[in-house]
Structure formats: C-alpha cells, structure tokens
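In structure tokens, one chain follows: the form predicted on its own.
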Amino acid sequence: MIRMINVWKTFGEQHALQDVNLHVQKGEFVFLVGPSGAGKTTLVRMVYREDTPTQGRVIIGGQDTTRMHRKYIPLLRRNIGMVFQDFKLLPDKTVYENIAFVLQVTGVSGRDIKRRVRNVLSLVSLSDKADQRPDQLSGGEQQRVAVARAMVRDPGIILADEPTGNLDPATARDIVGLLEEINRLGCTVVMATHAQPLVDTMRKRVVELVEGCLIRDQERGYYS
C-alpha cells in the first residue's frame, strides 16, 4: 500500500529524511512518532505527494509517485484522506458543505454527494450538526468533521498529522478511537503523533523517526 525505498529529503545541508525504508501494508494502523523536527511531517507529505524525495522512491498503491506527472496527482489523492491538527475547515460553510465540497470539486452528482455525506456524518456521530458552522462546534467536533471530510471519498489511506494536538486528553481518545474504527473497516491509517498515552494504550505498530532516520519499527509498540 505504502512503500518508501532509500528515501532521502534534503533542504540545503539539512537532512529531513535519511535513507528511510518503510512498508505499510493495506489495512494496517501505524503510529509515526519522534521529537519535533524528526521528519514525521515530511514523511506524511511524501505519501500525499506534496513533496518528492531528493533521492529514493515512494510507491503508493503500486504507483511510483516519485516520477508521477503532475496531472495524475489529483487522482492519487482521491484515494488518500488527510486529517490535520488545525482542522482546516472552511469557516463560511456548514458542516455538510465542508464535507460535500471535496466531492463537488471532483464532479460527483448531487444525489451521490447527499448519500455519502449523510453516511460519514452518521459514522462520526454528527448527523445533528450538519447545518452548523465550524465556530459553533467544539474542537473535538471540528476534528470529527475533518475526519468525516477525509473519509467521504472512501479512501484506501488516511493520513493524520498530529490530529489530537489541539484537543484535551478525553477528546483525543475519542478521535483516535474513531480512526481505529475506520481502520477496522479496512482503511490503512498512518498517524503522526506526540500523544504518548494513546500510543502506549493502543499498542499498534510504531515507527520512530529521530533526526530524519527511521530508528525503530515495532509491532504492538510503545511510544518509547
């Protein structure tokens, strides 16, 4: 599903990633851990094709994205959902409209949009919030909307970059529990996080980066 082969990313003299080799299989749940500046976000950007390696190869779903023409990148991203720390919701749109927007830009029919949005709102337990705007929601509810938006195209991969960083511990547990439920439905989940208690409790696969180097890849791992 996701494969990195001898991946380096260099900015000037700074190595953001150093000879990273990683294979994430379909249906896995992987925590990506490490201190700030370790390269977690750079790795996530590589998977989403927001960035390309200085050296090495990134293969997503059998496609070598390193050499991918720009016109094919939107098609790749239709199979990848992104969840960010700061939600990135459109403030002037309702919950329903925020989720529907990602389908409208790809030409999905109105009837199909309505069905899909209702399904994901039910999945994240926000059916009663469809007509509210982001500023009327709690932080946890906004992140649930972000998860629903990531899920609405039925992607094979969910990338979550510090999705609980702005949330209290109880709400953070709810969000990670939601991602775990999505994973049980067959979606591959890669979550970059500093949330040690959550990682230690869930005992999923843990991949650790330090100074751009992959130093640990542990099944049923702990944060450290």
Given for the second form:
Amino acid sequence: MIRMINVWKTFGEQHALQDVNLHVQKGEFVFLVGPSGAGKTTLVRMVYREDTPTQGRVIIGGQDTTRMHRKYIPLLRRNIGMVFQDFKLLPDKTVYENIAFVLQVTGVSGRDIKRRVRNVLSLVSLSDKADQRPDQLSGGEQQRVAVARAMVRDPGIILADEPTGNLDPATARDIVGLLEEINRLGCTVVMATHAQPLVDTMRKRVVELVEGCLIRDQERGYYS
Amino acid sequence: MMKCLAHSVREAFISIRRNAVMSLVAMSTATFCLVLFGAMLILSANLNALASEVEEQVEMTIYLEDEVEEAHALTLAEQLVTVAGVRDVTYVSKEEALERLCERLGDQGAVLGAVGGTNPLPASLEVGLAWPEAADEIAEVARAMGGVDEVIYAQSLFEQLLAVTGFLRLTGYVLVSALLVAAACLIANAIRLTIFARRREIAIMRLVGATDGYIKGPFAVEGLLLGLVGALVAVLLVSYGYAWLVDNLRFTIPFLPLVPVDEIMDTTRLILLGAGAFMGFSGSLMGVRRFLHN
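Alt. form predicted in complex with its partner chain, vs. the form predicted on its own above:
After this comes the whole thing, all chains and molecules, with the earlier chain placed first.
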C-alpha cells in the first residue's frame, strides 16, 4: 500500500530523512515513533504528496507519487484520510458540514452524503452533535469529528499525525480505539505519535525514526 | 460540471454575505477605479473629437499669379487633389475674393473705391488638409507648379497644434492604461484579503482532495460578481455624471465640441462592465493561485 525506496529529504544542509526504506501492507496498523524533529511528519507528508523526496521513490497504491502531475494529487488524496494534532476543522461550519464537505468536494450526490455522514457520525458517537460548531465541542469530540471526516470516504489509508497530542490520556485512548476499529474494517493506518503508553499497550508494528534514519522496524513492538 | 458551477455560485454568495465588509471594500474599490477609468475613456474620446475637429479646420491658401486663367487654375486644383494629404481644393476667383472682402468689411466697403475700381486681390486655391502633418510636402508640390505666386499656411501653428493634440491623446491613453493596471491590482488585493481570511479552508480543501478548479471556482465567481456589481455602480455614476456635465457645459462653454452622451455611453458601458468582470475574475484567480501553489 505504501512503499518508500531509498528516500532522502534534505532542507539545505539538514537531512530530514536519510535513505528510508519502508513497506506497509494493506490493512496494517503502524506506529511511527521517534523524538521531535526525527522526520515523522516529513515522512507522513510524503505519503499524501504534500512533499516530494530529494532522492528516492514513494509509491502509494502502486502509483509512483514522486513523478505524479499536480492534477492527479487530489485523486491520490481522496483515497487517504488524514487526522492532525490540531484537528483542522472549519470553524464556521457545523460538525455535519465539516464531514459532508469532503464528499461534496468529490461530487457525491446530496442524498448519499446525508446517509454516509449519518453513518459515520454514529460510529464516532456524535450523532447528537451534528449541528454544533467545532468551538462548541471538547478537544476529544473535535478529534472524533476529524476521524469521522477521515473515514467517511472509506479510504484505503488513514494517516494520523500526532492525533492525540492535544488530548488527555483517556480521550487519547478513545481516539486510538476508533482508529483500531477502522483498521479492523480493512483500512491501512499509519499513526505518528509520542504517546508511549498507547504504543506499549497496543503492540502493533512500530517504526522508529531518529535524526531522519529508520533505526527500528518491529512487529508487535514497544515505544522504545 | 453543472454541479461544480452551482457549488461555485452558492459558495460565492455565502462568502460575500459572510465577508460583507471585505466584499464591500473590494466592490467599492472596483467602482472607484472604474469611475476613474470611465472618466478617462470619456475624456480621451472628447480629446480625440476635439483634436480631429481642430485638425479638420486647418487650411492652406495658394495665391495664384494675376495672369493665371480660370481654366489653368482649375487644372492646378485637379492636380492638387491627387496629392496625398489633400482633402479638398476650392478655387476662389479674384471676383469671389473681392466679394468676400466686401462682405467682411460691410459698411466700410466704400474704402474699396479708393483703389480706383481695379481688383487688387489675387485668385487663390483653398486647400483643405486631411493630415496637417503633410502641410510642408503639399506646399512644396504647390510651389513647384506654374502660376503659383505664394503658398500661405500657418506652419508653426500646424506644428504646435499637432504637438498639443498628439500630447493630449498620448496622455489620455497612458493615463487610461496606467489606471487600468492600477485598478486590476487594487481589486486583486482586495480579493486577496477575502481569500486570506479563508486560507485555512483552502488548505483543508486541498488536503481532502479538492481539485484546483473546485477550489478556484467560488473565488472566481465571487470576483466576477464583485467586479460586475462594482462596474454597474460605476456605469450609473459615469452615465449620469457625463449627462449632467454635457447639459451644463453646453450653456457655459457652448463652443466646446463635447461628444454627445448617446454616441459614447453604449460603448463606455460595455467597456466598463467588461473591465469590471475581467478585473474581478482575473484578480481573484491571481489571488487564489498564490495560496494553491504555496
């Protein structure tokens, strides 16, 4: 599903990624761990083609995104759901509109949008908050909206960049529980995180980056 | 396609309503610039009309020697008409010249008796010029013809006139062009402000896989609408303003040849509406492109 081959990313003199090789199979759940500045976010950005490698190749769903034309990037992203630390919700749209928005963008019909948004809202237990705006919700609820938005299109991959960074431990567990549930439905999940207790409890595949180098790739691994 | 267009129009109206103050600023800027632009168009058209009118009135007089007979004079006239830059040639006989002088003198015509009943005035050819710039060359040709005594035209006046009308036209065009560019930049900036206010939304749209066209659409429609509404207000102001000016100046400065309102306003309206739509549309696209490519 995700394949990185000898990927380097250099900013001036600084190497953000150094000769990274990674292969994530369809349906896997992978934790990306490492200290701040290790290159986790750079790696995630390459998967959704917000960045390109200085050297090497990134292949997503069989497509080499390194040489991908600008106009195909939206199509690639429609198969990737994203969850960020700062939620990235639109403050002047309601919960319903924030989720419906990603379906409208791809031209899904109005009736279909209604059905799919309702389904996904009930999955994240937010059906009763559909008409509220993000600033009326708690941090955990906002992140659940973001997860709902990421999964509403049934994407092949979900990328989560520090999704629990702004949440208390209990809420963080909730969110990761949701991601695990989505993963069980067949979706590949890659989650960059600092949350040691979560990684240690879940015992999923762990990929560790330090100073841009992939130093550990372990099945059923621990944080460190 | 239709769905995308409907989405763009709906979102454009929502955005205008949501950013009412900013939209009003953009629209007012459009109106302000287009009123100035319209005024320049009208001024330029009037300068052109004035310059053409003055140029048309410029004439050259070729005095003929006394012994030249009318038949020969007419032949000369026919030859002159074929010279480039000559619009028309009128033969004025000695008798006609005298009559004109009598008319001009009126009651004082009696003084002509003092010249002893002879006609001292020469016959002449009056040459209307199509292009005053050609005056020198036409004078050369005339002087080389047999029977021509003297060629009179206000050479320095011609040159001054050409310089002034040329300068006025050039100034008009330069000002209009500069204003057009300035107006486009001002509108682009005003629209950029509304886009800046929505930069988060644009970033999120890109992340969730919206195509560039889907993102640009609402902004393009918004710019187009703001430009068009701004242009409509400008059209009203310029139309009524110019009509008022023509009405008032007709009495204050009656000799000023103002271009009639009907003759100029149809084109001006179309140009202003077109310019408003184009500036709004291209301005918003310029603005949104920067955010898309960053």
